[in-house]
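First, one chain by itself: the form predicted alone, in structure tokens.
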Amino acid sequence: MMEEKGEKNGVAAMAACYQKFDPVAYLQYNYTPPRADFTRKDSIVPWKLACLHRALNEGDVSGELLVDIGSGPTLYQLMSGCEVFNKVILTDFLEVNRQELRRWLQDEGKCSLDWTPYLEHVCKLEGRRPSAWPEKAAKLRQVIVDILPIDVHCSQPLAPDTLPSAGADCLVSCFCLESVSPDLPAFTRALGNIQKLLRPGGHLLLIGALGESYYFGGPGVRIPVVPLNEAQVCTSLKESGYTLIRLEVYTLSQDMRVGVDDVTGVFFAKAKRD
């Protein structure tokens, strides 16, 4: 009972940390150069986009519905998936992030970040001209069917009847679970909770931080993170009912360490629900 109470307190403390989260600052810190420099092969954002593109184009990931777990205020993680799935659902715990996503979806030009360079880069990965980016943006807007609240620490993270009874065909989650969990057991449980949203045999594409103990979610907003290593990621996936297909690791060069976190690497995992 005490353990359960401690766990609830840890989760509540994490939720309190996020009340001052600033989507505009977060995007500035992580989604502009040098971390998002499309002229460099060793920049972190192009690496993430390449991992997602490759995973979605190997022929084994398919279906109707893709759900993005903890979208934050970002869209890059869906730019390859919108070509594979007819329906995409975005989710986030914070209303400020859902609002940011809605602004892009409504195309009123009030977004905090210009996603055009991202769209151009993914077009290139797909063998298209970068100038085809408006079509990709239109496709992404067309397939996004909802933006929903989520709590990955609940045994049912989404409201009942939100998804088809069979579950989603694919989940994507980037930098969410380790940065909203107070410790490694909570991270593993969250992986198990979102697994319930996925149909048996469906895929999980998971991107996360390695060796990170904190990041800034806005000026002076220091948010604790579970510092993961590769072995812990693999063990947590297995314990949560996934079979790992592939794990890839990116190590941050010195100039990618820009003072907004202490991350040392990023992992990309492609896994399948047992």
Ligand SMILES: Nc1ncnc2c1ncn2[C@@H]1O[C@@H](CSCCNC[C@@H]2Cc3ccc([N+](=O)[O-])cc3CN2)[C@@H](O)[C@H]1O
Second form
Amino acid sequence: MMEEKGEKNGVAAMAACYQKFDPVAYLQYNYTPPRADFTRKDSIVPWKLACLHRALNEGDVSGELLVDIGSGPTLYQLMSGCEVFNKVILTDFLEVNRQELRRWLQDEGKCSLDWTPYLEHVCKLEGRRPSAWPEKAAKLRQVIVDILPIDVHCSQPLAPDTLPSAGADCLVSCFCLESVSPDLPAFTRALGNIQKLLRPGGHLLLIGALGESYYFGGPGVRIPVVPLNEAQVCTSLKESGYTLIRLEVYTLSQDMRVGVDDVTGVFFAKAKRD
Ligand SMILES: Nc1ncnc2c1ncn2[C@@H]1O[C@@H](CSCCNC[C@@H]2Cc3ccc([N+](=O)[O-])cc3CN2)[C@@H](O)[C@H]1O
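We have the form predicted alone; now please give the form predicted in complex with the named molecule.
What follows is the entire complex, opening with the chain shown before.
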């Protein structure tokens, strides 16, 4: 019982940190140059987009429904998946992030970040002209069917009956679980909680930070992160009911370390639910 109380306190403290999360600042910190520089082969965002494109286009991923776990205020993580799945559900813990996503979806022109360079880059990865980005934007808006609240620390992270009984065909989650978990056991439990949202044999595409102990979710909003290494990611995936297909790692060069966190690397894991 004592352990459960400790778990609940850690998760509640983490939720309190997120009350000050600032989507606009967060997007500026992580989704503008140098971390999102499409003129540089070694920039982080092009690496992430290439991992997602490759993972979704090597012939083993298919189905109807893709669910993005902890979307935050970003959309890049769905720009390849929107061509493979005809239904996409976005999720986040905070209303401010769900609002940011809704603003883009409704195309009211009041978005905090211009996603055009991202759409152009993914068009290029698909062998299309970058000028096809309006079609890709329209496709993404067409397949997004819902933007829902989620809590990965709940044994049932989404409201009941949100998903088909068989579960989603694919989950994507980027930089969420390690940033919302007070420790490694909580990270592993959260992986287990979302595993139940996925049909057996369905794929998990997981992007996360290595060696990160904190990040700024806004000016002065320092949020603790459970520092992970590759071995811990692999063990946690295995312990929570996934078979790892591939793990890729990006190591940050000095100029990618811009003072908004202490990340040393980024991992991309493609896995299957057992
Ligand atoms: N209990 C919960 N369940 C689900 N989601 C939850 C919960 N609590 C908060 N959330 C939701 O999860 C959050 C997701 S954003 C988390 C930010 N992760 C750290 C940040 C990201 C980042 C980006 C790019 C790069 N890079 O090198 O290019 C590095 C890094 C490392 N720093 C946020 O949307 C919150 O609203």
